[in-house]
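Next up: just one chain, as structure tokens, the form predicted on its own.
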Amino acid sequence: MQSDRRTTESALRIVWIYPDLLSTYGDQGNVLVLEQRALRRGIPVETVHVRSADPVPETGDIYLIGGGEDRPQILGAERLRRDGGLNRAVARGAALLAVCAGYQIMGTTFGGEEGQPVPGLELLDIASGRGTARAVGELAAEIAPELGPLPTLTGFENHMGVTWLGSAVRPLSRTIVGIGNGDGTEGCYAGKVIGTYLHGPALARNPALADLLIGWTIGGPPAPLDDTWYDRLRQERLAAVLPAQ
């Protein structure tokens, strides 16, 4: 097995943000996938679940935030802005995966309960608002080649959001099936920050994305794993929505 830097240094520090507000559609599974993929490589893991009344620690390596309804999303954004810990952690070089409502929070503004603009954390150069129809169903997308030779993304979406990308971010992927941002793209990234509408959970459907986050933290691609179970899940879901090749 390839030796990773974290086997001899401190543990991989995973921070799960506001599970009491933003944890719909099984997004906590992203935490479990990261933990297991690190541990299977001999990388020790420390995971912190940060509830909305608690400060966000600034010393994490990978931060995760999930989806939620309108009111919890607004409360989460307000508390994260007031706390400032996540912004400081990202400025220090930590990685972040933000899903659905969590993705929208990372931008400059997002749509509130009545569609009114609510300020976000400005960690991504995006703005989100409410669309005219709900985006519901399976999603498949080709990931940006700049991130490496990663396989087709798979997941499901359930949101009313439309997200506009600014010049300081790149699309995470181009949609084959589904709505995503609403312009033919899905999600975005800048530096070590990734935002996406993918549920499933996203990292169970797309283990290569989990390994990308781990690789950013340990300083290079992690050792390969036997991904038979993940591959079976991916192929089942992709076969259900993509034409036979």
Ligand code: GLN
The other form holds:
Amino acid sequence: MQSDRRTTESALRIVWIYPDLLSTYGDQGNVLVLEQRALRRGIPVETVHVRSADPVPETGDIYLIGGGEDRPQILGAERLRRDGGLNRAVARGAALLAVCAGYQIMGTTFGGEEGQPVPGLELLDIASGRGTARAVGELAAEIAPELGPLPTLTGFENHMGVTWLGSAVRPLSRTIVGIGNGDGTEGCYAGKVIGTYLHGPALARNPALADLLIGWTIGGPPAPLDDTWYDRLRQERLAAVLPAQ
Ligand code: GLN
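Form predicted together with this ligand structure, per the form predicted on its own context:
Expanding to the full complex; the earlier chain stays at the top.
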């Protein structure tokens, strides 16, 4: 753990969970995007990198967890369940963005290496299992209007898992291109917890999601930023998969 103390009361405290186990396809970029978007608005940031041997601090504002292979995913779930810090943080109102393996871990169960059910953290009313074919490629989806309006979601997916949503979560988006949960939806959310299959990293492709998380933490939408470079990346990736508008 790099640091466990708040430098100032007003600092946005970002907690990056298990970079040693769960951080595929550049998911750590989500941390960098959040940090930069807060700093560009004059919001001081303190980031804590929590390795899997360390306890998860309970006083963070925004928690991030990434994707991973099956074995690190099972190990990560076991350690997070035993630690309990992330569950306590969410219970006291922290925001969480969980990606791919991290997303599946937040549910009741997910599929292990042989498809056996492995218990999750039960922070989202979802269950995941292993599908019959790997979902791999670009994804585009329309974000739930209740969260926005927010721009079309773009990202990259690579997973065997399929996810079933229970009645206590809402789909994060409806897929236009790609597989996502496997039922025409991608990701889900409940309260301040967002789960998604998207890499890219997700917040670099979708800075509006980063601002949603920041807004939940500071109590209202943050000031707009010049997003020229983000917009270029988004336009390029969306143009690659969507028919010309
Ligand atoms: N192991 C999980 C699956 O295949 C998650 C993969 C990932 O995080 N990229 O569904």
